[in-house]
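Next up is one chain by itself, shown in structure tokens, the form predicted alone.
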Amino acid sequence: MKGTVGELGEFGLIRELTSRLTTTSAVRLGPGDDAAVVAAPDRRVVASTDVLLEGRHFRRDWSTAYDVGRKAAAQNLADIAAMGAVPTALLLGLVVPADLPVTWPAEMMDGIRDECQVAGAAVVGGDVVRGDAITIAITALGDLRNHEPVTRSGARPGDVVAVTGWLGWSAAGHAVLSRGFRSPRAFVEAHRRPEPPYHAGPAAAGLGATAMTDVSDGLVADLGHIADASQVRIDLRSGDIDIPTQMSDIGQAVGVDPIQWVLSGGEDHAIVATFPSDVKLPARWKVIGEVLNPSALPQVTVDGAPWVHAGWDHFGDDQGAE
């Protein structure tokens, strides 16, 4: 591919975005038409929306276009799995530049097209405008099967906290990032390319989790959000979250503790739940802390006290871009 996406206009650079697709059976109609058509055999769909801004959530001298395909879309269908719900399809609004190559929309479909299929999703239509900066709209649509949604307000006291996925890995990455290296390439990775565990939210429904979130804005911050919304205190043992030897190695290097990056670094869309104790959880599920009645406010702290650190505010006075 030569040019620029204003060379190529608007339809040529629709046909060439949605001849890199590919489908699953729940598309019963993809792109082309006024809409999509997608089967709901449960007769509910789980919705969800993001917006990434370049700049703001993403830079392409850090992440490249595929990079920054996959991450938009797995932070969207990593919220569908986090309800409980099997993500199916996925929808792209695409603000660009008429100057921008048209290799980078292009790669970043592909992107997006590679981490729909690892959730089992696909990409079923969108839109495509001109604009001074890349932004990327995507709403993420999923299937209950017959469950009911696991939401943020069913945490009971006396239920525990257990976590499946990374945490802290993304914060660590971005840290490496920002002072200009490019390794330990796991952790640099892990901020480009986040990989939730989408099999793990409906599991985690048919095992009884009574809440549910992913891990996005950092896992005290979204607890935050389970804590208000069930109105009760959660408390996280330290001691029960690993920290990778790698992690400490950078954290020791920078200058920052690493358990910062586990409690308050997000972007990794790990999946955190509260079970009724008595649930015999899979291995991959690591009990971190248990849900008691508020003390005062709903709240959630860390080894009894509370964490002033604070997670991820898109309209916070502190936050930079990735």
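Numbering follows the first chain given and starts at 1. Throughout, rigid core stands for the largest set of C-alpha atoms superposing within 1.5 Å between the two forms. Keep in mind it's a predicted model, so treat the numbers as computed, not measured. What changes on going to the form predicted in complex with a further copy of the same chain:
- Fitting the two forms on the rigid core leaves the C-alpha of Ala35 displaced by under 2 angstroms between these two forms.
- Core-superposed comparison between these two forms: CA of Ala283 displaced by less than 2 Å.
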The other form holds:
Protein chains: 2
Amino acid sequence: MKGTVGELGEFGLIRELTSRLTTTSAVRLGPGDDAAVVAAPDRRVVASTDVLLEGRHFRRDWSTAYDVGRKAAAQNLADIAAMGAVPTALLLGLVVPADLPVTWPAEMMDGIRDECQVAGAAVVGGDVVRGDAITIAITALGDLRNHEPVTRSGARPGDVVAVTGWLGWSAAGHAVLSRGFRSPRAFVEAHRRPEPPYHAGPAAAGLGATAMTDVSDGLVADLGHIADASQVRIDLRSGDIDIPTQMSDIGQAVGVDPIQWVLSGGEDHAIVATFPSDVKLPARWKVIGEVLNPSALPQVTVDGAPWVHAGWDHFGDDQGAE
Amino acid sequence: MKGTVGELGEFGLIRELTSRLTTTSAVRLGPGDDAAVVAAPDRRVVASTDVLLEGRHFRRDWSTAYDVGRKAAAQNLADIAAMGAVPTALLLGLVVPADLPVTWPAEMMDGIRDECQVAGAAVVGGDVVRGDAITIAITALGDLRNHEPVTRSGARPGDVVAVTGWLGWSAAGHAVLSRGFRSPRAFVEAHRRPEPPYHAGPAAAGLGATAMTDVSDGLVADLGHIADASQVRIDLRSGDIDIPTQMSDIGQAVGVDPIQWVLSGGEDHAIVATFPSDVKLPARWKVIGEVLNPSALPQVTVDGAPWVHAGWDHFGDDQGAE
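Pass me the form predicted in complex with a further copy of the same chain as well; I've looked at the form predicted alone already.
Whole complex next, starting from this chain.
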């Protein structure tokens, strides 16, 4: 596989990319026709779209094409899981510069494929276009398996707030990378390739979660969306949020309180949900706060007090590649 | 509504765009959560993704934002119809420069919404990101209503080839615009805003269509995809393909044989299908050829002979904004 995508041409590139894909039993018709056909046994389909841009959401010198693919897929598949659904399929809209080596989109596609496999989904279609900036537009689909979708608007005062997955690891990895270091490896890896707990979304729906989201903008910011949609206040107990020793060490080395990463760092795609207080949660869920009536305080508080840093606005100017 | 998208910010822009949307009974959960939920009564969902780039697929000096939205939606919704499915929903991934006036994406969204309404669908979700080039990534979903999907691979020797919708109008309009003219208006309009016959896709499935596609790259090129997937030859009878008088006049004025536009012009999103020869087609379908056994000739012939111009390769260099 040599040369650039411009040399290979549109149809050649599509062949190269689709040749790398695997399928599942949910795929009734895969790539190559006007549209794909995917099983939707629940009679409803869950769908979400995200766009990633080179320079804004990833950097080719920080992440391999494979990792960019894993991350792009993970980000979207996590949105499906966060509704309580099981991911089934993914579609890819891809803009690539003509002078890009074919290896780049090919390896990115390997990453998308592998992340889909982790989540139980498959790539079923897409489009490639030549343009100046690498742009990855992904749409993920999922099936609710007879659960009602768990939205952001169902949290009720008295519910507990619980989280599963990783928190702050990507942000700590970003801090390491942005200072020119390549280790500790576990955090750099977490920044390059998040591991959303896909299974936890449908499991939470089954456990009676009242509201749910994945942590893409930061725990406080994303819980703010739940508090806003549910018209409640959410209070987190910082003492109940674990900070790994190694993350504290990085914090000390770079002069950042690691609680910042845990509360404000996005991109790990942990899943956070509210549950009735009598819920029996599996061991990998951690109760970290509670849902209260709205008050004069901000919608999300930490230990009863306002919290300052509240995630990214993706149109902001101050963030570099986050 | 004043200012630029950069001034409005990500969340402000999302609010502005979603405030313009309408819904349908198929939308179980619209924009604003981690993902949307759309009815899929058939237990299968049809899905297709396309990407449009400014400069490549549209020009702001040739088309209004509203028309770009109509066209972007039409292109994707036609893919759903061409499978024999009824469009239900659309998701939008949008890249916009920070200095773009908010009116542009807002009016584009109006166009997407209105085209969705024509097709019976609704916008259910999306993502907006700031970047250098306007990029529109659309995913459309649809429901098969208990028909089997009509793919490109079912054409059989002896079938007839029939088409419904417009052929060559967009290409003729493009020829007019690229020579600096703004009329005849009907063709310029057809270039700016195609009118795919959405209803015809599911209707063809009901009539027993054996293969189907929409004409996005040109009639000969798109029938080539059917011939290729079905391993047949398709022969068109040029005498059975109507060329409107006004299109002939434009051809004479700009020195192009209008059959070129009709056979090679894309973007009108006519629907072309193959049917068993005993099919009774409604009046708006026109039989224009037949399916034959493969031979040494090209897979698509016109009046039994090879045809030269075979549509666009979107990675080619010679096309400008098509």
